[in-house]
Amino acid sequence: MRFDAAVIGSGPAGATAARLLAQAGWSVALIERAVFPRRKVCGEFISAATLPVLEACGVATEFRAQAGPAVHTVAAYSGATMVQAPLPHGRVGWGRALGREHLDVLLRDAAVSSGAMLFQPAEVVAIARQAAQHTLTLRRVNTVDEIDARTVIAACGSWNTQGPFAAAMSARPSDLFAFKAHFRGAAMAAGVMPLLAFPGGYGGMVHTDGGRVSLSCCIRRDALRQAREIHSGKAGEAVMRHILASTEGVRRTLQGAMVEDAILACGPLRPGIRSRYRDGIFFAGNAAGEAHPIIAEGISMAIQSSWLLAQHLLADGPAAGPNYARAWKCQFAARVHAASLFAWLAMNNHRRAAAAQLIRAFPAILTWGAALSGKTLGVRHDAT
């Protein structure tokens, strides 16, 4: 089988790219190794700046119907500090949160409805390139298939342990491990999104679908080890106890709340800017660049980067690779650097205390930070 594009990964980035290319008339193969619906470790907030892309994908109405309440206030919880400030009102309103078990299905089905051919579950085990053609070897339950595509988009995330995009890492104390849990009965006002800074890590909480509150966080490898020495239980349970013991705002919010299902975990993660185009393969979503989750922009950046890539693939022909790489850097590099700065402040005791004092004195810093991280400014349609 031959396709104009093969998209590896049907998360928000991959499904968005597949939808936009398919509805423009391209033949698209959408390849996903996991079975949906699935829970996944990540924050669930979708910024207002991403809503126009959801409109272009034809899912904005259903997204709003399923998602949690509009987020109009950002807060900061660190130690005894609890400060909040209004989010800037975007051109299309405020962002919302939706669980990945719902969002991924919504976007995947939109891609399929536009004509993308879905291979799920299927894993890409090899990619060979000859001139302008790629041959992908897919392993499915009982078969091994080959498909050809002139364009390959890797939207399979930044953390892979197998396959052609496997990331080999040696352990570092600064490696981050991510955790996520949903809570029922949390005492958090609708429309408020607290950002969390605690010893060795950071995270955030948000109202998501079905009346749940989602808490997602990252913690350094060395801080995780210390937390497990102090607090009993599995890694996720130790991290949640670590946050509760050090963060007054979280204690108040989750007092009496119940964890829904298991606490999810993944890692190690190393946020940063990566290759956006290499050896004839385009990278989108976290595979292209990943911001520290403290700014709650991971999914939004993934969806927006796929919109950007689709526009360059449709308009630029052979120049799409370098043009997309430059446009991605112009659009997202500042967010990644801002997230790195916020994470640097959050994970050190002295810097965290100083930042908390500053925020208490000037809550408008939270509003400024929200604008800096891209929560109200849309993707620039003239990015080149």
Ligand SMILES: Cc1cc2nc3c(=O)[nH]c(=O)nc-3n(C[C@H](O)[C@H](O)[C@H](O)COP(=O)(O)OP(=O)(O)OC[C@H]3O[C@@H](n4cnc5c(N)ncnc54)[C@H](O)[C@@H]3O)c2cc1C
Second form
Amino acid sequence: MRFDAAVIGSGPAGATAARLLAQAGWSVALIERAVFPRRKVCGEFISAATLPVLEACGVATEFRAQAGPAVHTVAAYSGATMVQAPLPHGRVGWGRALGREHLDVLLRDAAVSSGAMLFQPAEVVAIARQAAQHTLTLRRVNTVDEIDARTVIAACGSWNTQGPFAAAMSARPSDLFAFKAHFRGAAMAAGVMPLLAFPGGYGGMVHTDGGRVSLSCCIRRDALRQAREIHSGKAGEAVMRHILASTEGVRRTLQGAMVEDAILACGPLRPGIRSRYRDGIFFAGNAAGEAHPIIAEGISMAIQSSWLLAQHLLADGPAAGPNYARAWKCQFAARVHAASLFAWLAMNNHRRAAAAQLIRAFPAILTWGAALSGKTLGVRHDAT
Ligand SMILES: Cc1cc2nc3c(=O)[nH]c(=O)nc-3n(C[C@H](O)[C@H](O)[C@H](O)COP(=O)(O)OP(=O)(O)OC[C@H]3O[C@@H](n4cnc5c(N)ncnc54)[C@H](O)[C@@H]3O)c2cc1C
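Switch from the form predicted on its own, shown above, to the form predicted in complex with this ligand and output its structure.
So here's everything in the complex, that chain up top.
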């Protein structure tokens, strides 16, 4: 089988790219190794600035119908500090959160309804390039197939340990491990999104679909080890106890709340900017670059980066690589750097205490930080 484009991964980045290229008339293969619906470690918040791309993908109405309440207030919980401030208002309203077991299905189905051919579950295990053609080897349940494509988009996320984009990683104390849980019965006002900063890590809480509150967080490898020495249970349980023990705002919010389903874990994460184009392959979403989740912008960046990539591919075809790589940097590098700065402030005890003192005195810093992290930035095609 031969396609104009093969898209590896049907997370927000891959499904968006597949949808936009298929609706422009390209023949597209969308390849996803996981079975959907699946839960995922993620805070699930999507900035309002991404709504125009959801419109372009034909899923905005369904997104609004399913997602949690509009988020208009940002808060900071650290130790005994609890401060809140308005979120900056985007041109298209407020962001909302939707569980990944719903969002990823919506976006995948939108790609399929535009004509993309879905291979799921199927894992891309090898890619070979010959002149202007790529051959992808797909491992399925009982078979191994090959497909050919003129353009390959790697939208396979960030923490691949196997396959053609596997990253070799030696353990570092600063490696981040991520956890996520859904709670029912949490005492949190609708529309508020607290940012959490606790010893060795950071996180966030938000109302998501179905009356649930999601709590997601990242913690350094060394801090996780200490938390597990102090608190009992599996890693996820020890981390939740660590956050509850250190953060008054979380204690008040979750008093009497019940965890729904298992606490999910993943990692290690290494946020940063990666190749956007290499050896004839285009990278989108986390595979191209990943901001510390402290700014809750990864889904938005994934969807927006695929919109940007689709515009470049439709204009220039496979020659779009260098321009797309430049445009990506223009559009997203500032968010990645701002997120690194916030994570640096949050994860060290002295810096976190100083930042909390400053935010208590000037809550508007929270509004400014949210704007800096891209909450109101739409994607621009002229950003080359
Ligand atoms: C703790 C935490 C909280 C977060 N909170 C938020 C938040 O509130 N808001 C926000 O915007 N972002 C948040 N993020 C970031 C967000 O989850 C990611 O940025 C987003 O999922 C990236 O989307 P993606 O499509 O690039 O990759 P992914 O969502 O990771 O999708 C990649 C897909 O590719 C598939 N795949 C991988 N390799 C292969 C292969 N070889 N063959 C076939 N399929 C393959 C995978 O199965 C996966 O489904 C958070 C992240 C963490 C860790």
